[in-house]
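Just the one chain here, laid out as structure tokens, in the form predicted alone.
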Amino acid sequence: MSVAERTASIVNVHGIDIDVEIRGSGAPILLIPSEEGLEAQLPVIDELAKTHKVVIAFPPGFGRSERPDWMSNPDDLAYVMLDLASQLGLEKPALVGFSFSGWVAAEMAVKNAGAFSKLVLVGAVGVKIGGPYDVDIQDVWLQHPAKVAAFKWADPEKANRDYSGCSDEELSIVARNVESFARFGWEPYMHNPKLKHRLHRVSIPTHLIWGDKDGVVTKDYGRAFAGLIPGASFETVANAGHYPQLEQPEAFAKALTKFLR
């Protein structure tokens, strides 16, 4: 496959159809998009594809991936994504997850860290850092949209997306992403109570990248998350909220490529 080539397909993983796009060739990277599903549009992906085989895979319920009724939490998604990596024959790819998919990636790593060479978590949720009455992860569903936008973005105006040019299929995917995000993250809210007790199993080089103005999960939460993973490093992106990869793509690209290369 040439570095300019892209292939998009539906891969059936033990009866579950998964939306996959592959770009470039070389050392593999398995990239799992966030609940926003916009990471495939980042320029850094094409840059990485010059020297890597970048596999962009949407978990069940996101993108065009099927969501069986029996699936109820990110733990279920993690097993499917591990099976996908195996089925695609990926030889120790670097694993990159964003926000909700950072949670999925962490669940994958505690199950089989040996399947991957490196782990990158970007603004990941998934663990409860404080006590039962501490708000570690802001509620993004029950608060006013303007307040949620301020949590998510250093510049809340960037929360506004123009859907006027989207096809019916694209709009259906946006709605389905929101529905699946709520389904898998509602209860317990945006975390697995057991995950933080398993993160010691992550035995590969790990880097956490955070927006310095993230209001969904603050940089203090990110540092505490990193502290649960042996040897993990932590870095912030200036003037970025919960999605540094979307809000400050150049600074994010620098942080990501430095760690991967």
The other form holds:
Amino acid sequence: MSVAERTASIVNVHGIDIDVEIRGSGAPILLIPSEEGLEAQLPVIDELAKTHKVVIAFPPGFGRSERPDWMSNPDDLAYVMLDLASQLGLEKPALVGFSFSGWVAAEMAVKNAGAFSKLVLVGAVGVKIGGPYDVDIQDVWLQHPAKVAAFKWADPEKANRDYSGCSDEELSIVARNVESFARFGWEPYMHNPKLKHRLHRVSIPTHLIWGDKDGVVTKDYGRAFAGLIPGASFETVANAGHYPQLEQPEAFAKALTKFLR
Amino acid sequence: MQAWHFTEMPYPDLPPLDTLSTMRVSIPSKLYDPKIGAELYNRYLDEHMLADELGLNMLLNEHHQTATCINTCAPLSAAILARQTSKGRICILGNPVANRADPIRIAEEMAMIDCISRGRLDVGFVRGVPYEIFAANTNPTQTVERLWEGIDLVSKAWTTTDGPFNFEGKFTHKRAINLWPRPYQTPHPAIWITGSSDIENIKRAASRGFVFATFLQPHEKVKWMFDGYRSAYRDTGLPGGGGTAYMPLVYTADSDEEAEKGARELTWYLDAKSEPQYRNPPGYVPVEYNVQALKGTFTGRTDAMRKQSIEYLRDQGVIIYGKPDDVAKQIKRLYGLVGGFDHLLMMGQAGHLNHEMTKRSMTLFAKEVYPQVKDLARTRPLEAQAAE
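So that was the form predicted alone. Now I'd like the form predicted together with its partner chain, please.
Every component of the complex follows; first up is the chain already shown.
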């Protein structure tokens, strides 16, 4: 397998440093890693980089991206990421987001769908489907870690990440990702009450990919989310929880490449 | 030295602890019997009234959704005591200003209680312990900022006496703040603040002339914090008031056996059970601490004290117990080890410690211990101490 050219750098977007890695060349894809921050390691990225320019960009507060103190929700992140796409001169990239970054991607698409060719949301949060007493999105902070692991993973053992070989700098990124996730998703919990009233603006082909065992946001939530976006399609990945891209990378790769082709 | 009576007002009549996963946040209220609760509230208030009669001050705090503390609205208890007592000072330690929606409401409550008590109120502010985040649903990544914005706004509201002012801050927006009534004390009641590891917070408290209080820590750590306070006090100059406060568990008895029995009842507080996610909400502590947590080397303060022997805790000054002269000796030893302090905050009731035992300890302390420690000198700046 030929290794695509990789460029990792910090890009300053109107005064905010953003962590960006670019691989390959061709039709662009803007991929925003989840709060777990592990998507850059997926084999599918090198596969896509053979024929695409894959831009992996961390939103403010994640990876090595700066988090200005005035930012309080994904709406703020979406504007920065739109500015980044424009600054990098990406010509209508496909936009891909996962879980929390799926929410950021959805916020970007409602603001300027015309800037993108396609939208992919994987296990995305961001909308409130039910009423005030309904738990649409499981609380990952309030419940016992063992329960949370079972919500997040088809195989809860996956929750036990081994940090023993990590440097302090790597651990700082892990810890800050957790902190930023809470900063932006605490209240309203993991959603923007206005987003569902804006999703009709997403006028580009949109595909939602969901773990069939996702316990954080269930398949029903995913289908309802898809129903808010005109013409959006929905598919599930078997034996996967909230992060199908990490838990079933091959099946996920197939689903993603098929839609992006 | 000023002595204060304190209880968290626990509700200890719970099923066996091994059948519960937590005493906090998610413990179902069907385990609370309102009739028992009514007795407890009245009993704890009676004990504060006894403290007042005995010449002790009264310290209150609040927590939420927990069997360890049913004083959920400390201003209500303070208001009751403002009316029902006549001598002692009353301090709420503290108002959870980072977890309450409206700091101005706190300013009003405190001003009213200060007036009813004819100026006997001290006003503490706290950031709130980690598990409080969940009951309040406060963003855990911003509580320090909220705490300080709130304190500054309350102080400004108390001291602005010439009509409305505008405030458009990060967490509070109001365009016509005009406090009626203003506090009985001028310019305002003494302000207290709590802390543990954040030395910048401690120095900030010192530079504003706030009393700094800390609880149940090993004496070396207490000294480190009090030295930090005293050094800032020297560097920045103390604008007035101020001081240091420490809370141990305290039990005074007629015999060593009774003292140990009472002390063991008090350690119920240290063993309070909780689920792990309530101890470190995301972003509550800085990234550096969470890096340590990922390495397994940061466990938090209460875990460090949990499961220690009562003798170890006594040696550390976390718990003080014995016959009156022994208690006085332990207080003086602690006073020396930490470089002196101004307020002894005595958790004199916790868990199942009953009314009779609580009263006996309070009475013995007031009559036989307090006279021996009352005249210990106030906290002074580090340099002044060195000069003497």
